[in-house]
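Form predicted alone, single chain, as structure tokens, below.
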Amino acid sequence: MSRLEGRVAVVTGGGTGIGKAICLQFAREGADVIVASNVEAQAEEVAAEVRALGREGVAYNIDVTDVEAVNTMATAVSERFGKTDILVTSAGVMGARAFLTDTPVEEWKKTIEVNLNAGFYCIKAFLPGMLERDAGRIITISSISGKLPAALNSDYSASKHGVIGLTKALALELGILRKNGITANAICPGSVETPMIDQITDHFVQSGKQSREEFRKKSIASKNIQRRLLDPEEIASMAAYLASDEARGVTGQAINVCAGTVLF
């Protein structure tokens, strides 16, 4: 039997990048998957790929910064499947990539709202059902920027530090409630071959002083021990482990999958 056979998973940001890879890995492991994304066509495409793997795949078009929409999604999933076993909060934006003094207030608010607050909204909506059953997995997607801040990265780094704090505080509360059947963990990816890396590359090579490949090699890949970008599937494999019964004793952790960029 596959590790996630019969489980129901909700993955926000599931239409692309790391979120997409997690959706497909969960399906390969036996889970039915709700692919939540603010880009409907992407959600539909990934849901179709889930179904092609023999699992139920449902596309859900949503803005996860809309609290009422998140609550409606939680209700809809409960009505259709009767439960949510796994919640992955993967929706995110890259932030302003500017000096703090040059970061527009609205850009700061957007980054915090998408990367941090939306995760809180989703956890708050889906956790009660898990508490009733004393069963569930909550997996947040933070970043090595949540452990190792960098210049030109204040809004993104602050949001990802917040994700780790939120996840660890949740794990502690689950312990207070004696809900040992529920775990809460953060994954901290390094530089992963995703559309967000393409956006960062585009942002920093506008001057024309470096080619895209030079920038990716010297400014991104060189930052880790293995001198490479990771594949989204490497993050998805960690998510599948954390979602499984094998990881029932792992909670309150912020786990690096970063090719050795961060060693703590």
Ligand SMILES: NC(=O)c1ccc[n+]([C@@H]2O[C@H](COP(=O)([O-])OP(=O)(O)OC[C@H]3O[C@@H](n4cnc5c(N)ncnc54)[C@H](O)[C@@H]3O)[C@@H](O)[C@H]2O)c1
Given for the second form:
Amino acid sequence: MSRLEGRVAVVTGGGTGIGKAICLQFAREGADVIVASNVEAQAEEVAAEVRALGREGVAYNIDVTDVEAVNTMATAVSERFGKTDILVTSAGVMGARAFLTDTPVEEWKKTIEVNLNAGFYCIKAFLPGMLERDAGRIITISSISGKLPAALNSDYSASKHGVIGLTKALALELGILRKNGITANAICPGSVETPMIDQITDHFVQSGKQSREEFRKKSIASKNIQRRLLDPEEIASMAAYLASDEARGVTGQAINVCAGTVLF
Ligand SMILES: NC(=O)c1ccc[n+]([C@@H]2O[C@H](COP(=O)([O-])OP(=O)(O)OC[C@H]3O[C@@H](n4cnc5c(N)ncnc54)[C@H](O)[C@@H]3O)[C@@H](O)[C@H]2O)c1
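I have the form predicted alone already, so could you send the form predicted together with the named molecule?
First the chain shown before, then all remaining chains and molecules of the complex.
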């Protein structure tokens, strides 16, 4: 299927997990992909996989919390490709995993900076080109924690609620500008098999009271209707749909891909 033939996509956090799956799905559907990550080797690896699929794959080493670097990336992509059709903001961190009173201020700031502010920096940098052409797709990666706050995770929950607010406000503004060629949507994944879930598992099984498998089964998979973790490819399929022409009427939405963990 080539729903994204000729499109140019920038995917932050593209070196692993959900971002990586999105890069590869986009490439399979015909897009050239800029794999943006703060881990150069991972970005290089995914870019090579994109090229192996017959598309242009470019690794871009960046810390997305660096506003100047984000602006430079937007200019570099524009110079090389002439446009950006799709921006996916998937770069994220897990947060402090502690009671609010035990959450260090620096940890709070980092989570908000990476998960929320960096999305704003990226959208601000890439949107002007989309506005000029009245064509584009902004896809943010929020979380079900953006709808249903999780205890011991106030920084992460706040950041992901913020991502939904940012995305919906952007959709409204695009409407005011009558830019119907651009859509803005958030995807809210449930628990997905990625390095982030490994980190959470490591964090909670440190005490040795339960095995990794037990923790995953009892504390993660049991939270959804289907009693399972999702594959990153399931999130990537939704991203590819939102990026396609088929989804031109879908905007301002926060779409759950969560095996039924939250029902709103
Ligand atoms: N895995 C899940 O269960 C799950 C559920 C809901 C939402 N999410 C969200 O999905 C997104 C992707 O997470 P994932 O599960 O694939 O985990 P992941 O850890 O594999 O991916 C996060 C990526 O972001 C990159 N990154 C982090 N900080 C960065 C920075 N400052 N600049 C550039 N890149 C940076 C990392 O290098 C990594 O590749 C995150 O926003 C996460 O919050 C994940």
